[in-house]
Amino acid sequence: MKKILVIGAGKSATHLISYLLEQSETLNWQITVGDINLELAQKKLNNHPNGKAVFFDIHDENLRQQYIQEADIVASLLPYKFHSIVAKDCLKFGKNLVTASYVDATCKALAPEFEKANLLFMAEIGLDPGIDHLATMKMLDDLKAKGAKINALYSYTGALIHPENDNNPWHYKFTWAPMNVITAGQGTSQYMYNNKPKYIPYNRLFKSSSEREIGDLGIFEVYPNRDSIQYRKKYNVDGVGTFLRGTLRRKGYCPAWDTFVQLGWTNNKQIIEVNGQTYTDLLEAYLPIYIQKGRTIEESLAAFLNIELDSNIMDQLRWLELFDHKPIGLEKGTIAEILCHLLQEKWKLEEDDKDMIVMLHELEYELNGEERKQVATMVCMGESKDNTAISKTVGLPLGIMLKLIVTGQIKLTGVKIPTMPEAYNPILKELAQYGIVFEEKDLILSS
């Protein structure tokens, strides 16, 4: 009996655990789910005979190493900063490791050790990163096999609210980790355009969005995400002149979110003593003195942002009750935590709400004297507040990858991401059985 250890039983683990339990019935697996919330782990296993819930604290070295040593393979759904701790234990006890998170510098540095130990650390096998790698690499390899010259690649993903539940002026609700949304885009985004690197600092990021129309869903805003340039080499397309990976949001989100970036309300470092203040008090404290002279708070903010009082952005901010002297309700916190506290109330999923995942890939290429564009879109709708599209699109590729490794269909070593045919072909094929499919169209740009 193969023993699979899943660390973390949060929202993204739901479909992963269900998939592994389903597979365990024919493949003779035992699924151990560890979480600091034992009750949550038990709930996710739902009394399945092949499931076992355990208390797991990443900071308890003895307990952590005990469960990792007992497993045949480990899947970590912990926050990314803990993956290197798990990875070092996997090296110590000779275990393969799978995660859905980006490969950070600490984990990347472990690649020689995983190679030497003949072990695999497969990362970035979730939604984004994950399904985006699988679909993009298949498109690239298929076009290359036809002799196409790739000129541009764009890849975008958005975790959004289902159209039926899109009922606020932001057209957004929290469907995944709220603080990750608050701090998204910090640093400098990098991408390639016409063979030259482009850099967008955080203070300009949400001013730099462009638009895409996606089928019947309408218009979306897209903006660059993190460091796209590093993926040119990982995708084996160093010569592609334009290469950009980014994020999708509904139209109107980016310019409104830029308000909080300009105010400095996404900073998660300095602690603020709230002392009974309201959000309006805090807004006043963050506005320059010269702006406020002779103006109301609303007028001051509009002047600071250089927008009209009756603009859509101001309506979006009014909907958040920023001008209504709403009590903050915290004793202290960073300004990002205080903003998150407000948005978790205003952007929360209601009991009957569902989510939606939208992914868009665009490849511009030349073939047989024609300039063409291949477009692939994937839309996945959640079924309920708990049975979400994001859980499905993160958990299923991770689960299928685990199966491929455990059954010996993938025999790689080192620290890898899923860009190879032995990963993307079987995973995309099986994802289609669960309704995760890409609709493709090919357009002639010029001939």
The other form holds:
2 protein chains.
Amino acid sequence: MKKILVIGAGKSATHLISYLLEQSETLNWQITVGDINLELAQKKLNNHPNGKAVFFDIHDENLRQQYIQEADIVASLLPYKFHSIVAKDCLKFGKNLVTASYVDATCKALAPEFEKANLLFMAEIGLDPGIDHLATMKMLDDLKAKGAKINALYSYTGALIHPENDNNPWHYKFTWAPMNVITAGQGTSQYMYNNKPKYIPYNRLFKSSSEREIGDLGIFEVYPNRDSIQYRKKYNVDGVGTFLRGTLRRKGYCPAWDTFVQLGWTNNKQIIEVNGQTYTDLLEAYLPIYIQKGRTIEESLAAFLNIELDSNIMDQLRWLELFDHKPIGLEKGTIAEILCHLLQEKWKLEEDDKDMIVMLHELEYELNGEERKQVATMVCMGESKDNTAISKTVGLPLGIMLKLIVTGQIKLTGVKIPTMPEAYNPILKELAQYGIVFEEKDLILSS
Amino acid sequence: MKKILVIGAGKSATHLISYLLEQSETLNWQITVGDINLELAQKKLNNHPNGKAVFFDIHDENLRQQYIQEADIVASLLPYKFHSIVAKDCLKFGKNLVTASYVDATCKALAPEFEKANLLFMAEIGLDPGIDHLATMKMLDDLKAKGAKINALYSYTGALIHPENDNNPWHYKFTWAPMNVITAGQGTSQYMYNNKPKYIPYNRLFKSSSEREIGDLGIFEVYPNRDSIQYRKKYNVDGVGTFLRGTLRRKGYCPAWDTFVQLGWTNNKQIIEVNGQTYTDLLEAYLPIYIQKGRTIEESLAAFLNIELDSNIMDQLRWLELFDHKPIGLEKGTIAEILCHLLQEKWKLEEDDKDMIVMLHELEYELNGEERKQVATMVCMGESKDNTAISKTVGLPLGIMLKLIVTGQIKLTGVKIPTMPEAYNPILKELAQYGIVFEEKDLILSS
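Moving from the form predicted on its own to the form predicted together with a further copy of the same chain:
What follows is the whole complex; the chain from before opens it.
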């Protein structure tokens, strides 16, 4: 009997746990789910005979090491900063590890040790990063096998609200960790364009969006996400001239969100005192003095953004009650926390709301003298507020990867991301059984 | 015989050490100077019989605690992040501590322990923070004693190049830690204006400068520095409507520096690969694609900044050889490090160059029905490349404070900054003997 330890029973764990329990019935597994909230772990296991809920505190070394030592393999769904703690214990006790998070410098540094210990730390096997790696690598390898020359790869993912519940002027609700949405894109994003690196600092990121029409879902906006350049090498397409990973939002989101970037409202470092101020007071406090002379706050913000009072962006901001002297209801916090507090009310998932995942891959290539473009789209709709598309698309690839490792179908060592055929072939195949499928089109650009 | 331990023998230590050696001759002190570079410590002590140079590594706990235990008082000139390590040892061995750095959250948290141990951690007693606290507090207390109502306080400091050596179009050279200049102002600056808080995020900071004429030195630019709001309470003028601490630069610096902020060239977190690119290549990589269509890099940058090709800012940028495909000479680094590498060549202090410190305080107040303004200016000229104004203005207040504590004239406990009369009166008086004096003017604004 194989023992699988899942650390973290939060939102992203739902489908992973039910997939593992389902598999446990034929594969003779025991699924231990550890969380600081024992009840949550119990709830997710739903009294399944192969499930065991335990209290787990990452900072309790004895408890942590006990559970890791008892397991055959570990899946960490903790916030990414804790993965290195778990990884070091996995090294100590000789366990394989899987996560859905980006490989950070700390984890990358452990690669030689995992290699030496003949162990695998498989990261970036969730949605994005995860399914994007699987699907683009399969497209790339298939095209290369046909003799194609790859010119460009664009890979976009968005976690959005279900079209049926898309009923606010931002066309956005929080279907995932709110603070990650507030602080998304901070730093400098980088990608390759026409054989040259491009760098987009945060203050220009949401001004840099472009549009994409996706099937009958309508128009979306895309903007670059983090460091795309490193993935050229990881995808084994070092020479491809244009390579960009990005984020999808509904049309109108990016230019409106840029308001908060320009105001400075996404700073999550400095605590400010609220002292009874309203959101409108804070808006005034963040607007340049010279622009406010003889103008209302609403007029000042429009002037600051250089837009008309009756523009879409101003409608989006008005819908947030920014000009209505709405009380804040916090004593202090970073301005990002204060903004998040407002948006958690405005962008809240209602009881009947569902989410939607959209992934779009565009590959430009040359084959037999023709310039062509392959476009692959994946749309996954959530079924309810709890049975979400994001939990499904994060949890299932993680669960399937775990199965491939436990059953010996993947025998790798070191710190890896899922770019190899022995990962993408079986995982994409099994994902399709769960309705996660890509619709592909192949277009002739010129000949 | 009192034993004084100075940790750090770098640029800022020069005048502190010579002041302490000078005092040691009448006060019977032994001055131990510890640095990771033993030779540097020896050089600064210049074979003085009361001086002792030792090798000091902050990370060597045994050595560190040995020297702190042997001392009667400790002055730390280390980078601020190390102060809390030294402070904890001072608590352990019952020693007072002085530094010229800002009190950060870690040090602030130690206040109850210093209080309880009957010890003093006196911070912010250098130039800025330091002399600014001393001088403005004296002005404020004197005016309040006369019955004045304080309406506004502006406090500005600049570390600049001596007018004789001011021979480049930026009117700036590195007279202090270069990387601190590159990353200055990151985060959100905050101050009080007309009884309301104002917040200036980094992307607008260098657009927010205003001008000041100072005596016959000419026109300067000032911009807000960090968190001024907290100092209202610390200065005991909680009710003052306008309160701003800021930085002084020569006219033309701020709008030109804003180029690098807008480009994203001050990011010191993400390493980029240079791969043989020139500064001009990197400039192209950081400019938006849409702006480069049909333009040279020089034209693109002017269009990006929305300025004329023959403007002052473009002259300043041309003077840095940004458009000349100058090789970088680094393999990789953050873009801030790459920019710093260029500026360390361009803004280098020449062998005969001297520096200049300028401090400007403006106090607006009402007295006997009149609205008045007191303006105090301090200008300190460096004497040579090594005998700098900045070392003098940082080191002397620190040294004098140290003397006041060792000789029992200041008997405070806890974590403090020098806002009290028993600090500012004797220190300002002694600074005057070294030529550090404020020139005051009192103007009637209206009556």
